[in-house]
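Here we start with a single chain on its own, the form predicted on its own, put down as C-alpha coordinates.
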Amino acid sequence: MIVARKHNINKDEFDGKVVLVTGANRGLGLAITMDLARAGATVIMLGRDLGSLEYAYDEVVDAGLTEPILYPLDLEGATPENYQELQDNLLSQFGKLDGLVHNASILGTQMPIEQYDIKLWYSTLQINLSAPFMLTQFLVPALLKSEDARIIFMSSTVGREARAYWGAYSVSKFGIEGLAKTLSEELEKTKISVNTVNPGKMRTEMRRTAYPAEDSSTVPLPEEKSKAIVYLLSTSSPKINGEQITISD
(Lines of atoms letter the chains of each structure in order from A and count residues from 1; the text may use other names and numbers.)
(Lines give C-alpha, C1' and ligand atoms only; values in the text may rest on other atoms or scores of the structure.)
Protein backbone atom coordinates (compact mmCIF):
# COMPACT_ATOMS: atom_id res chain seq x y z
CA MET A 1 0.00 0.00 0.00
CA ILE A 2 1.45 3.35 -1.10
CA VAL A 3 0.76 6.54 0.87
CA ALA A 4 1.61 10.00 -0.46
CA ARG A 5 4.11 11.92 1.61
CA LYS A 6 2.23 15.24 1.45
CA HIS A 7 -0.52 15.72 4.03
CA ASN A 8 -1.84 18.74 5.88
CA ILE A 9 -1.26 18.91 9.61
CA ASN A 10 -4.50 20.06 11.22
CA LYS A 11 -4.02 22.10 14.37
CA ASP A 12 -5.73 20.62 17.42
CA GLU A 13 -6.50 17.34 15.59
CA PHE A 14 -4.55 15.44 18.26
CA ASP A 15 -5.74 17.47 21.25
CA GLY A 16 -5.96 15.19 24.29
CA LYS A 17 -4.03 12.42 22.55
CA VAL A 18 -0.82 10.86 23.81
CA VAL A 19 1.68 9.29 21.43
CA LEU A 20 5.00 7.65 22.27
CA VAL A 21 7.79 7.91 19.70
CA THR A 22 11.06 6.01 20.07
CA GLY A 23 14.25 7.54 18.71
CA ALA A 24 12.51 10.90 19.00
CA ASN A 25 15.68 12.93 19.48
CA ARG A 26 16.78 13.19 15.84
CA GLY A 27 15.97 12.47 12.21
CA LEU A 28 12.56 11.05 11.39
CA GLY A 29 11.70 10.60 15.08
CA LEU A 30 12.13 14.31 15.78
CA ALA A 31 10.25 15.27 12.61
CA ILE A 32 7.31 13.05 13.66
CA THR A 33 7.43 14.54 17.15
CA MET A 34 7.32 18.09 15.78
CA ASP A 35 4.36 17.36 13.50
CA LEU A 36 2.44 15.54 16.22
CA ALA A 37 3.04 18.42 18.64
CA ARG A 38 1.96 20.84 15.91
CA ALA A 39 -1.32 18.90 15.75
CA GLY A 40 -1.78 19.16 19.52
CA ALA A 41 -0.55 15.75 20.70
CA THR A 42 1.40 15.21 23.88
CA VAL A 43 4.42 13.28 22.63
CA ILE A 44 6.43 11.04 24.91
CA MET A 45 9.90 11.36 23.44
CA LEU A 46 11.82 8.17 24.18
CA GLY A 47 15.55 7.98 23.52
CA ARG A 48 18.69 6.71 25.16
CA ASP A 49 20.60 10.01 25.37
CA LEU A 50 19.12 12.60 27.73
CA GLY A 51 21.29 15.41 26.35
CA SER A 52 20.05 15.03 22.76
CA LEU A 53 16.49 14.54 24.03
CA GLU A 54 16.69 17.85 25.89
CA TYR A 55 18.02 19.56 22.76
CA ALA A 56 15.12 18.12 20.73
CA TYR A 57 12.68 19.14 23.47
CA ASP A 58 13.90 22.72 23.17
CA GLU A 59 13.26 22.63 19.43
CA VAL A 60 9.64 21.62 20.00
CA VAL A 61 9.00 24.16 22.77
CA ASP A 62 10.82 27.00 21.03
CA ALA A 63 8.57 26.46 18.02
CA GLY A 64 5.55 27.13 20.24
CA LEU A 65 4.21 23.58 19.94
CA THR A 66 2.57 21.33 22.52
CA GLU A 67 5.10 20.55 25.24
CA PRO A 68 6.39 16.96 25.03
CA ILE A 69 7.46 14.56 27.77
CA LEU A 70 11.04 13.29 27.87
CA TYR A 71 11.63 9.64 28.71
CA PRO A 72 15.28 8.54 28.56
CA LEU A 73 15.61 4.78 28.14
CA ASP A 74 18.39 2.69 26.61
CA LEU A 75 16.58 0.10 24.49
CA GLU A 76 19.68 -2.09 24.31
CA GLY A 77 19.88 -2.57 28.06
CA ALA A 78 16.27 -2.02 29.15
CA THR A 79 14.79 -4.71 31.40
CA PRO A 80 11.18 -5.85 31.94
CA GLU A 81 11.25 -3.80 35.14
CA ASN A 82 12.09 -0.67 33.13
CA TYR A 83 9.17 -1.29 30.80
CA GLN A 84 6.84 -1.96 33.73
CA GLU A 85 7.87 1.36 35.25
CA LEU A 86 7.11 3.08 31.94
CA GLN A 87 3.68 1.47 31.82
CA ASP A 88 2.94 2.48 35.41
CA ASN A 89 4.06 6.08 34.83
CA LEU A 90 2.09 6.40 31.62
CA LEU A 91 -1.14 5.01 33.06
CA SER A 92 -0.76 7.07 36.22
CA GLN A 93 -0.22 10.33 34.33
CA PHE A 94 -2.43 9.89 31.26
CA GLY A 95 -4.58 6.80 31.77
CA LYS A 96 -4.14 5.72 28.15
CA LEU A 97 -1.91 5.73 25.08
CA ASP A 98 -3.27 6.64 21.64
CA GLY A 99 -0.28 5.95 19.45
CA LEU A 100 3.04 4.11 19.47
CA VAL A 101 5.70 4.70 16.82
CA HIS A 102 8.62 2.27 16.81
CA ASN A 103 11.17 4.44 15.05
CA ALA A 104 14.45 3.80 16.89
CA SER A 105 16.92 1.47 15.19
CA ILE A 106 20.62 1.08 14.42
CA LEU A 107 22.28 0.07 11.17
CA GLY A 108 24.82 -2.34 12.59
CA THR A 109 27.33 -2.97 9.83
CA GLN A 110 27.20 -3.99 6.20
CA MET A 111 29.19 -7.15 5.61
CA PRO A 112 28.72 -10.84 4.78
CA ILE A 113 26.90 -12.97 7.38
CA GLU A 114 29.93 -15.24 7.68
CA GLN A 115 32.04 -12.29 8.87
CA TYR A 116 29.45 -10.50 10.99
CA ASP A 117 30.56 -9.54 14.49
CA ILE A 118 28.46 -11.62 16.88
CA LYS A 119 28.23 -8.96 19.60
CA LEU A 120 27.06 -6.34 17.08
CA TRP A 121 24.55 -8.85 15.72
CA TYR A 122 23.02 -9.28 19.17
CA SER A 123 22.97 -5.52 19.81
CA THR A 124 21.27 -4.77 16.50
CA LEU A 125 18.61 -7.44 16.99
CA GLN A 126 18.05 -6.27 20.56
CA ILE A 127 17.50 -2.62 19.66
CA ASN A 128 15.67 -3.15 16.36
CA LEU A 129 13.48 -6.16 17.19
CA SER A 130 13.49 -7.43 20.78
CA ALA A 131 13.04 -3.98 22.33
CA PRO A 132 10.01 -3.13 20.15
CA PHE A 133 8.49 -6.48 21.13
CA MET A 134 8.95 -5.81 24.86
CA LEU A 135 7.87 -2.18 24.65
CA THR A 136 4.72 -3.16 22.78
CA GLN A 137 3.91 -5.97 25.19
CA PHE A 138 4.03 -3.61 28.17
CA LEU A 139 2.15 -0.78 26.44
CA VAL A 140 -0.76 -2.78 24.99
CA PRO A 141 -2.74 -2.34 28.26
CA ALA A 142 -2.46 1.45 27.88
CA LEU A 143 -3.32 1.30 24.17
CA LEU A 144 -6.43 -0.75 24.95
CA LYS A 145 -7.73 2.19 27.00
CA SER A 146 -7.78 4.43 23.92
CA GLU A 147 -10.84 4.75 21.69
CA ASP A 148 -8.61 4.58 18.60
CA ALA A 149 -5.05 3.37 19.16
CA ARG A 150 -2.52 2.91 16.39
CA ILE A 151 0.85 1.16 16.41
CA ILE A 152 3.35 1.85 13.66
CA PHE A 153 6.52 -0.19 13.24
CA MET A 154 9.04 1.55 11.00
CA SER A 155 10.34 -0.95 8.46
CA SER A 156 12.63 -0.80 5.44
CA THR A 157 12.94 -1.93 1.85
CA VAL A 158 15.52 -4.47 3.04
CA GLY A 159 12.96 -5.82 5.52
CA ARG A 160 10.68 -6.80 2.67
CA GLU A 161 13.17 -7.81 0.00
CA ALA A 162 16.45 -9.51 0.85
CA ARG A 163 19.65 -7.73 -0.12
CA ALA A 164 23.19 -9.02 0.36
CA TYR A 165 25.42 -7.53 3.08
CA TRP A 166 22.64 -5.83 5.05
CA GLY A 167 23.05 -8.41 7.80
CA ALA A 168 21.40 -7.91 11.17
CA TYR A 169 19.59 -4.74 10.12
CA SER A 170 17.78 -6.51 7.29
CA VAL A 171 17.02 -9.54 9.46
CA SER A 172 15.66 -7.31 12.24
CA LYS A 173 13.33 -5.54 9.80
CA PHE A 174 12.08 -8.84 8.39
CA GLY A 175 11.41 -9.74 12.02
CA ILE A 176 9.53 -6.47 12.56
CA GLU A 177 7.30 -7.29 9.60
CA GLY A 178 6.50 -10.68 11.13
CA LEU A 179 5.95 -9.26 14.60
CA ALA A 180 3.59 -6.58 13.31
CA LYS A 181 1.59 -9.00 11.18
CA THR A 182 1.19 -11.47 14.05
CA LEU A 183 0.18 -8.69 16.44
CA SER A 184 -2.32 -7.27 13.94
CA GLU A 185 -4.03 -10.66 13.77
CA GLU A 186 -4.15 -10.97 17.56
CA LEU A 187 -5.57 -7.47 18.03
CA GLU A 188 -7.93 -7.39 15.04
CA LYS A 189 -11.06 -7.36 17.23
CA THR A 190 -9.78 -4.54 19.44
CA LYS A 191 -9.52 -0.77 18.88
CA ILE A 192 -5.78 -1.11 18.21
CA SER A 193 -4.50 -1.20 14.62
CA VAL A 194 -0.99 -2.36 13.74
CA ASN A 195 0.89 -1.59 10.54
CA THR A 196 4.44 -1.36 9.21
CA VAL A 197 5.70 1.66 7.30
CA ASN A 198 8.66 1.82 4.96
CA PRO A 199 9.49 5.55 4.81
CA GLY A 200 11.76 5.15 1.80
CA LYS A 201 14.80 7.32 1.15
CA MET A 202 15.52 10.02 3.73
CA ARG A 203 18.42 12.35 4.40
CA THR A 204 19.46 10.88 7.74
CA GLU A 205 22.70 9.99 9.46
CA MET A 206 21.93 6.29 9.01
CA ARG A 207 21.48 6.65 5.26
CA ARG A 208 24.69 8.66 4.94
CA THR A 209 26.50 5.80 6.65
CA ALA A 210 24.87 3.21 4.41
CA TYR A 211 25.36 5.20 1.18
CA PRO A 212 28.45 7.41 1.69
CA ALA A 213 28.86 8.18 -2.03
CA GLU A 214 25.25 9.29 -2.54
CA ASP A 215 24.42 12.92 -3.33
CA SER A 216 22.34 13.69 -0.25
CA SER A 217 20.83 16.78 -1.84
CA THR A 218 18.73 14.46 -4.03
CA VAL A 219 17.27 12.64 -1.01
CA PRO A 220 14.09 13.88 0.76
CA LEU A 221 14.41 15.29 4.27
CA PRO A 222 12.70 13.44 7.16
CA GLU A 223 10.34 16.41 7.45
CA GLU A 224 9.05 15.54 3.98
CA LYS A 225 8.01 12.06 5.16
CA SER A 226 6.84 12.67 8.73
CA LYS A 227 3.47 14.17 7.81
CA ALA A 228 2.44 10.86 6.26
CA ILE A 229 3.18 9.12 9.56
CA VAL A 230 1.06 11.64 11.46
CA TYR A 231 -1.73 11.12 8.94
CA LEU A 232 -1.63 7.36 9.53
CA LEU A 233 -1.89 7.98 13.29
CA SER A 234 -4.86 10.30 12.91
CA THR A 235 -8.57 9.50 12.90
CA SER A 236 -8.82 11.28 9.55
CA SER A 237 -7.05 8.34 7.90
CA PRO A 238 -8.79 5.01 7.19
CA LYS A 239 -8.61 2.45 9.99
CA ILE A 240 -6.37 -0.14 8.37
CA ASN A 241 -4.73 -3.12 10.06
CA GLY A 242 -1.98 -5.56 9.16
CA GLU A 243 -0.77 -3.61 6.11
CA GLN A 244 2.70 -3.06 4.68
CA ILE A 245 2.67 0.66 3.90
CA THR A 246 5.26 2.55 1.86
CA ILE A 247 5.60 6.34 1.75
CA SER A 248 6.13 7.59 -1.77
CA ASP A 249 9.39 9.27 -2.70
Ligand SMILES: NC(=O)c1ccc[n+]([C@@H]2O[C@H](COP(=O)([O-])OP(=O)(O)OC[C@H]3O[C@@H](n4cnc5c(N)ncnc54)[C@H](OP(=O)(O)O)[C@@H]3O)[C@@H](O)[C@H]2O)c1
Contents of the next structure:
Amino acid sequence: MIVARKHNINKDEFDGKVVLVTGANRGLGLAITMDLARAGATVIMLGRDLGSLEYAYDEVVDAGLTEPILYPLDLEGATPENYQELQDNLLSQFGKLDGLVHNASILGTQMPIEQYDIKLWYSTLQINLSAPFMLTQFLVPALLKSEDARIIFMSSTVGREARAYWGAYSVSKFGIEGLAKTLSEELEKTKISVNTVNPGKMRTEMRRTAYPAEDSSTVPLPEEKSKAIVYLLSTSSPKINGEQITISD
Ligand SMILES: NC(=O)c1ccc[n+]([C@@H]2O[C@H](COP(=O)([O-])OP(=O)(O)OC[C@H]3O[C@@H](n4cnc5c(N)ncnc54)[C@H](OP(=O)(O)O)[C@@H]3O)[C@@H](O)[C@H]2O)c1
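Follow the form predicted on its own with the form predicted together with the ligand, if you could.
Up next: the whole complex, starting with the chain shown before.
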Protein backbone atom coordinates (compact mmCIF):
# COMPACT_ATOMS: atom_id res chain seq x y z
CA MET A 1 0.00 0.00 0.00
CA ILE A 2 1.11 3.57 -0.69
CA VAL A 3 1.05 6.28 1.98
CA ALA A 4 1.31 9.97 1.10
CA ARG A 5 4.41 11.66 2.43
CA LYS A 6 2.65 14.79 3.71
CA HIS A 7 0.96 14.58 7.10
CA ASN A 8 0.12 17.04 9.84
CA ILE A 9 1.05 15.71 13.25
CA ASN A 10 -0.55 17.40 16.28
CA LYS A 11 1.79 18.90 18.86
CA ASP A 12 0.59 16.64 21.69
CA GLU A 13 -0.16 13.53 19.63
CA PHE A 14 2.61 11.49 21.26
CA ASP A 15 2.41 12.88 24.80
CA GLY A 16 3.27 10.08 27.23
CA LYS A 17 4.44 7.79 24.42
CA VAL A 18 7.85 6.13 24.28
CA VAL A 19 9.34 5.18 20.93
CA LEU A 20 12.73 3.59 20.20
CA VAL A 21 14.43 4.53 16.91
CA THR A 22 17.63 2.79 15.74
CA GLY A 23 20.23 4.76 13.76
CA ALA A 24 18.70 7.90 15.27
CA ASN A 25 21.83 10.07 15.04
CA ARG A 26 21.51 11.06 11.37
CA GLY A 27 19.62 10.57 8.10
CA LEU A 28 16.07 9.29 8.25
CA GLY A 29 16.45 8.15 11.87
CA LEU A 30 17.17 11.69 13.06
CA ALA A 31 14.31 13.13 10.97
CA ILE A 32 11.87 10.62 12.54
CA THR A 33 13.26 11.43 16.00
CA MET A 34 12.75 15.18 15.49
CA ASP A 35 9.15 14.73 14.30
CA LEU A 36 8.31 12.37 17.16
CA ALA A 37 9.88 14.70 19.74
CA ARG A 38 8.00 17.62 18.17
CA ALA A 39 4.76 15.69 18.81
CA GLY A 40 5.67 15.07 22.47
CA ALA A 41 7.17 11.56 22.32
CA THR A 42 10.08 10.49 24.47
CA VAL A 43 12.41 9.03 21.86
CA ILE A 44 15.02 6.48 22.83
CA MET A 45 17.72 7.30 20.30
CA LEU A 46 19.76 4.17 19.69
CA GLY A 47 23.01 4.65 17.81
CA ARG A 48 26.43 3.13 17.43
CA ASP A 49 28.47 6.09 18.64
CA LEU A 50 27.86 8.22 21.76
CA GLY A 51 29.58 11.32 20.31
CA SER A 52 27.36 11.48 17.28
CA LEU A 53 24.27 10.70 19.38
CA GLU A 54 25.14 13.64 21.65
CA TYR A 55 25.44 15.90 18.63
CA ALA A 56 21.97 14.81 17.48
CA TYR A 57 20.60 15.19 21.03
CA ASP A 58 21.67 18.86 20.99
CA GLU A 59 19.75 19.36 17.74
CA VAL A 60 16.55 18.01 19.32
CA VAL A 61 16.92 19.94 22.57
CA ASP A 62 18.05 23.19 20.91
CA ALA A 63 14.86 23.06 18.81
CA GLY A 64 12.86 23.05 22.08
CA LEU A 65 11.47 19.54 21.52
CA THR A 66 10.80 16.80 24.08
CA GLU A 67 14.09 15.64 25.56
CA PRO A 68 15.19 12.27 24.16
CA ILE A 69 17.13 9.47 25.84
CA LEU A 70 20.43 8.35 24.32
CA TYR A 71 21.21 4.66 24.05
CA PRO A 72 24.61 3.87 22.52
CA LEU A 73 24.74 0.33 21.16
CA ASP A 74 26.67 -1.06 18.21
CA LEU A 75 24.20 -3.35 16.46
CA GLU A 76 27.04 -5.27 14.86
CA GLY A 77 28.51 -6.49 18.13
CA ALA A 78 25.48 -6.35 20.46
CA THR A 79 24.90 -9.53 22.47
CA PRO A 80 21.73 -11.01 24.00
CA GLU A 81 23.00 -9.65 27.35
CA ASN A 82 23.09 -6.10 25.90
CA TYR A 83 19.49 -6.48 24.67
CA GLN A 84 18.40 -7.90 28.03
CA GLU A 85 19.93 -4.85 29.75
CA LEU A 86 18.03 -2.57 27.36
CA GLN A 87 14.78 -4.39 28.15
CA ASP A 88 15.42 -4.12 31.90
CA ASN A 89 16.26 -0.39 31.66
CA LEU A 90 13.24 0.33 29.52
CA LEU A 91 10.78 -1.55 31.70
CA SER A 92 12.11 -0.05 34.92
CA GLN A 93 12.13 3.52 33.58
CA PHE A 94 8.95 3.56 31.46
CA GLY A 95 7.10 0.28 32.05
CA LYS A 96 6.18 0.05 28.34
CA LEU A 97 7.19 0.83 24.77
CA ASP A 98 4.72 2.28 22.23
CA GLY A 99 6.78 2.16 19.05
CA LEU A 100 9.90 0.52 17.63
CA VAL A 101 11.47 1.78 14.41
CA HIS A 102 14.14 -0.49 12.91
CA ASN A 103 15.89 2.14 10.83
CA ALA A 104 19.66 1.52 11.17
CA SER A 105 21.24 -0.19 8.18
CA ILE A 106 24.44 -0.34 6.19
CA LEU A 107 24.70 -0.56 2.41
CA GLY A 108 27.46 -3.15 2.27
CA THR A 109 28.96 -3.01 -1.19
CA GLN A 110 27.54 -3.15 -4.69
CA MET A 111 29.12 -6.13 -6.36
CA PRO A 112 28.25 -9.49 -7.97
CA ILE A 113 27.45 -12.27 -5.48
CA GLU A 114 30.35 -14.27 -6.97
CA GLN A 115 32.82 -11.66 -5.71
CA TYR A 116 31.02 -10.38 -2.62
CA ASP A 117 33.34 -9.87 0.36
CA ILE A 118 32.38 -12.58 2.85
CA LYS A 119 33.17 -10.55 5.98
CA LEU A 120 31.07 -7.62 4.72
CA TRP A 121 28.25 -10.05 3.89
CA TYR A 122 28.14 -11.19 7.52
CA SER A 123 28.32 -7.61 8.87
CA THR A 124 25.50 -6.44 6.62
CA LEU A 125 23.23 -9.35 7.53
CA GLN A 126 24.09 -8.84 11.22
CA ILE A 127 23.27 -5.11 11.33
CA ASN A 128 20.36 -5.09 8.90
CA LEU A 129 18.59 -8.36 9.79
CA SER A 130 19.86 -10.30 12.83
CA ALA A 131 20.06 -7.23 15.09
CA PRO A 132 16.44 -6.19 14.33
CA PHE A 133 15.39 -9.80 15.08
CA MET A 134 17.14 -9.78 18.48
CA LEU A 135 16.05 -6.26 19.38
CA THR A 136 12.45 -7.17 18.59
CA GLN A 137 12.63 -10.40 20.57
CA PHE A 138 13.81 -8.56 23.68
CA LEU A 139 11.42 -5.61 23.30
CA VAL A 140 8.14 -7.46 22.65
CA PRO A 141 7.50 -7.77 26.42
CA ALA A 142 7.65 -3.94 26.72
CA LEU A 143 5.55 -3.45 23.56
CA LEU A 144 2.89 -5.78 24.99
CA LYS A 145 2.48 -3.34 27.91
CA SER A 146 1.31 -0.60 25.52
CA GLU A 147 -2.34 -0.07 24.61
CA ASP A 148 -1.38 0.30 20.91
CA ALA A 149 2.18 -0.58 19.92
CA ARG A 150 3.60 -0.30 16.43
CA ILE A 151 6.72 -1.88 14.96
CA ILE A 152 8.12 -0.55 11.69
CA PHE A 153 10.92 -2.28 9.81
CA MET A 154 12.58 -0.03 7.23
CA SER A 155 12.78 -1.85 3.93
CA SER A 156 13.74 -0.87 0.40
CA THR A 157 12.71 -1.35 -3.22
CA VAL A 158 15.50 -3.96 -3.47
CA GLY A 159 13.92 -5.86 -0.55
CA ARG A 160 10.83 -6.41 -2.66
CA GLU A 161 12.24 -6.87 -6.16
CA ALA A 162 15.67 -8.29 -6.99
CA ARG A 163 18.28 -6.07 -8.60
CA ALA A 164 21.73 -7.27 -9.68
CA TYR A 165 24.75 -6.24 -7.58
CA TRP A 166 22.82 -5.10 -4.49
CA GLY A 167 24.09 -8.24 -2.70
CA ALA A 168 23.82 -8.50 1.07
CA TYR A 169 21.82 -5.26 1.43
CA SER A 170 19.09 -6.55 -0.86
CA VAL A 171 19.11 -10.00 0.77
CA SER A 172 18.89 -8.40 4.24
CA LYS A 173 15.85 -6.36 3.19
CA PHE A 174 14.15 -9.44 1.66
CA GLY A 175 14.87 -11.05 5.05
CA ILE A 176 13.31 -8.08 6.87
CA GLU A 177 10.16 -8.48 4.78
CA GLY A 178 10.00 -12.16 5.80
CA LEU A 179 10.71 -11.40 9.45
CA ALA A 180 8.02 -8.72 9.57
CA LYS A 181 5.41 -10.87 7.85
CA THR A 182 6.06 -13.85 10.14
CA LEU A 183 5.99 -11.65 13.25
CA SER A 184 2.80 -9.91 12.13
CA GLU A 185 1.06 -13.31 11.91
CA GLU A 186 2.36 -14.36 15.33
CA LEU A 187 1.26 -11.10 17.00
CA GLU A 188 -2.04 -10.82 15.12
CA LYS A 189 -4.19 -11.19 18.23
CA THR A 190 -2.15 -8.75 20.33
CA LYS A 191 -2.09 -4.94 20.48
CA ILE A 192 1.17 -4.88 18.50
CA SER A 193 1.08 -4.23 14.75
CA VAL A 194 4.03 -4.95 12.46
CA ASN A 195 4.66 -3.48 9.02
CA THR A 196 7.53 -2.74 6.63
CA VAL A 197 8.06 0.69 5.08
CA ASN A 198 9.96 1.45 1.91
CA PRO A 199 10.72 5.17 2.34
CA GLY A 200 11.89 5.55 -1.27
CA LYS A 201 14.94 7.56 -2.24
CA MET A 202 16.24 10.16 0.24
CA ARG A 203 19.15 12.58 0.29
CA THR A 204 21.32 10.79 2.89
CA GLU A 205 24.81 9.36 3.13
CA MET A 206 23.50 5.93 2.08
CA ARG A 207 21.97 7.27 -1.13
CA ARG A 208 25.10 9.32 -1.93
CA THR A 209 27.24 6.20 -1.58
CA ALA A 210 24.92 4.12 -3.76
CA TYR A 211 24.52 6.80 -6.47
CA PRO A 212 27.64 9.02 -6.37
CA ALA A 213 26.98 10.59 -9.79
CA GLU A 214 23.38 11.61 -9.05
CA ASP A 215 22.36 15.26 -8.78
CA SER A 216 21.34 15.13 -5.11
CA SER A 217 19.21 18.28 -5.36
CA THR A 218 16.61 16.13 -7.19
CA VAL A 219 16.34 13.68 -4.28
CA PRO A 220 13.86 14.33 -1.42
CA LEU A 221 15.26 15.10 2.02
CA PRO A 222 14.60 12.55 4.80
CA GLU A 223 12.52 15.28 6.52
CA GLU A 224 10.12 15.00 3.57
CA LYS A 225 9.54 11.29 4.31
CA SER A 226 9.64 11.13 8.10
CA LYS A 227 6.16 12.56 8.73
CA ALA A 228 4.55 9.61 6.94
CA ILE A 229 6.43 7.25 9.26
CA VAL A 230 5.39 9.21 12.34
CA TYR A 231 1.80 9.13 11.04
CA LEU A 232 2.01 5.32 10.80
CA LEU A 233 3.27 5.19 14.41
CA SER A 234 0.43 7.40 15.64
CA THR A 235 -2.70 5.93 17.17
CA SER A 236 -4.68 8.42 15.09
CA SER A 237 -3.79 6.46 11.93
CA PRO A 238 -5.78 3.30 11.23
CA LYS A 239 -4.17 0.19 12.64
CA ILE A 240 -2.80 -2.01 9.87
CA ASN A 241 -0.81 -5.22 10.22
CA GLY A 242 1.43 -7.30 7.97
CA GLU A 243 1.53 -4.75 5.13
CA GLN A 244 4.31 -3.69 2.77
CA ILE A 245 4.00 0.10 2.84
CA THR A 246 5.66 2.51 0.40
CA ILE A 247 5.92 6.27 0.95
CA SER A 248 5.09 8.27 -2.16
CA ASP A 249 7.91 10.28 -3.77
N1 LIG B 1 18.48 6.73 1.68
C2 LIG B 1 17.71 6.09 0.83
O3 LIG B 1 17.55 6.51 -0.33
C4 LIG B 1 16.95 4.86 1.27
C5 LIG B 1 16.10 4.23 0.34
C6 LIG B 1 15.39 3.09 0.73
C7 LIG B 1 15.50 2.61 2.03
N8 LIG B 1 16.33 3.25 2.92
C9 LIG B 1 16.40 2.71 4.30
O10 LIG B 1 16.10 3.76 5.21
C11 LIG B 1 16.82 3.56 6.44
C12 LIG B 1 17.61 4.82 6.79
O13 LIG B 1 18.53 5.06 5.74
P14 LIG B 1 19.43 6.38 5.65
O15 LIG B 1 19.48 6.73 4.22
O16 LIG B 1 18.99 7.37 6.67
O17 LIG B 1 20.86 5.77 6.05
P18 LIG B 1 22.17 6.49 6.59
O19 LIG B 1 22.12 7.95 6.39
O20 LIG B 1 23.31 5.71 6.00
O21 LIG B 1 22.08 6.20 8.16
C22 LIG B 1 22.22 4.89 8.64
C23 LIG B 1 22.06 4.87 10.14
O24 LIG B 1 22.28 3.53 10.60
C25 LIG B 1 23.22 3.60 11.66
N26 LIG B 1 24.02 2.38 11.81
C27 LIG B 1 24.78 1.79 10.87
N28 LIG B 1 25.45 0.75 11.41
C29 LIG B 1 25.09 0.70 12.72
C30 LIG B 1 25.46 -0.13 13.80
N31 LIG B 1 26.38 -1.10 13.68
N32 LIG B 1 24.89 0.08 15.01
C33 LIG B 1 24.00 1.09 15.18
N34 LIG B 1 23.62 1.93 14.20
C35 LIG B 1 24.18 1.73 12.98
C36 LIG B 1 24.13 4.76 11.29
O37 LIG B 1 24.91 5.16 12.40
P38 LIG B 1 26.40 5.82 12.20
O39 LIG B 1 26.19 7.28 11.96
O40 LIG B 1 27.08 5.52 13.49
O41 LIG B 1 27.04 5.14 11.03
C42 LIG B 1 23.08 5.78 10.85
O43 LIG B 1 22.49 6.37 11.97
C44 LIG B 1 17.71 2.32 6.21
O45 LIG B 1 17.08 1.19 6.76
C46 LIG B 1 17.78 2.21 4.70
O47 LIG B 1 18.01 0.88 4.29
C48 LIG B 1 17.06 4.35 2.57
